[in-house]
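First, one chain by itself in structure tokens, the form predicted in complex with its partner chain.
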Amino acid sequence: METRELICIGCPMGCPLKVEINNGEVSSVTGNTCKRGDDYARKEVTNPTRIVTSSVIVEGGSLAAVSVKTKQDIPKGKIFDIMKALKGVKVQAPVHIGDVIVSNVADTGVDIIATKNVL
């Protein structure tokens, strides 16, 4: 049996989590203080993921950039293939909050939205 210690990434408590693994499977969760705590235990010792968040250029809003983020998490690995597809993107004004600014973003799966506001 193995043990890994981690630290939850999924708020700002920071809980310490330790995990059992037996044969390659994850048999137990400790130290979380919700739901989120475990899930990500069990994901970041199998295929850990992050959401990931940038800023994109806007043309004729009231701001020069727009905050962006992907939909859903994406696999670690991918992290700077999304940066390298995000950049030289341009939207138009007026971009709302949830408005698609990429989709299937560097084949993942997954959009990239707008987090912000701009008129």
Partner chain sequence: MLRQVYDIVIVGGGPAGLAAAVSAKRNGVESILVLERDKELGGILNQCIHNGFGLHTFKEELTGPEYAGRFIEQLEEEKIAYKLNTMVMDISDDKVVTAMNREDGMFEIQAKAVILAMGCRERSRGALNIPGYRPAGIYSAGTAQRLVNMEGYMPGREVVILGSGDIGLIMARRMTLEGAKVKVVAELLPYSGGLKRNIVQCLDDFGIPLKLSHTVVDIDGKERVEGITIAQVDENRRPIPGTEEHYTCDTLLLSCGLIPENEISSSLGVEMSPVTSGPLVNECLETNIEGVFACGNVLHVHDLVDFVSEEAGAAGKHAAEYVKNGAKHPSSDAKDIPITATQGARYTVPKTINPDRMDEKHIVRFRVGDVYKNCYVSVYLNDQRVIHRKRPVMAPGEMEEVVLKKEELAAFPDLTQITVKIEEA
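Switch over from the form predicted in complex with its partner chain to the form predicted on its own, please.
There are no partners or other molecules in what follows, just the one chain.
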């Protein structure tokens, strides 16, 4: 049996979690004060995912760059592939919140979207 200790990021409480894993499967989660903690712990030890944030260059806009993020969480192992795919990306102003900047980034099936308006 393997035991992993995590700090939950599901809400501002930051509960200390203890996850017991048997044969690659979660057998128990303790320390959480809500269901989100249990869900987070199970996902984090079996299939960790992240939201990736960055910025890309804007040409002809009021700002030189726009903040962007993945529309959904992606497998943690794809972070560097996504950052590599964003290198050198340039968009033309105007850019609006929610605009798709890169579709299906790094073959994840997830889009990169703008998180700020740049006129």
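Residue numbers count along the first chain shown, from 1. The term rigid core refers to the most C-alpha atoms you can superpose between the two forms while keeping them within 1.5 Å. All values reported here derive from a predicted model rather than from experimental measurement.
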item: Core-superposed C-alpha of residue 90 shifting 2 Å or more between the two forms; value: no
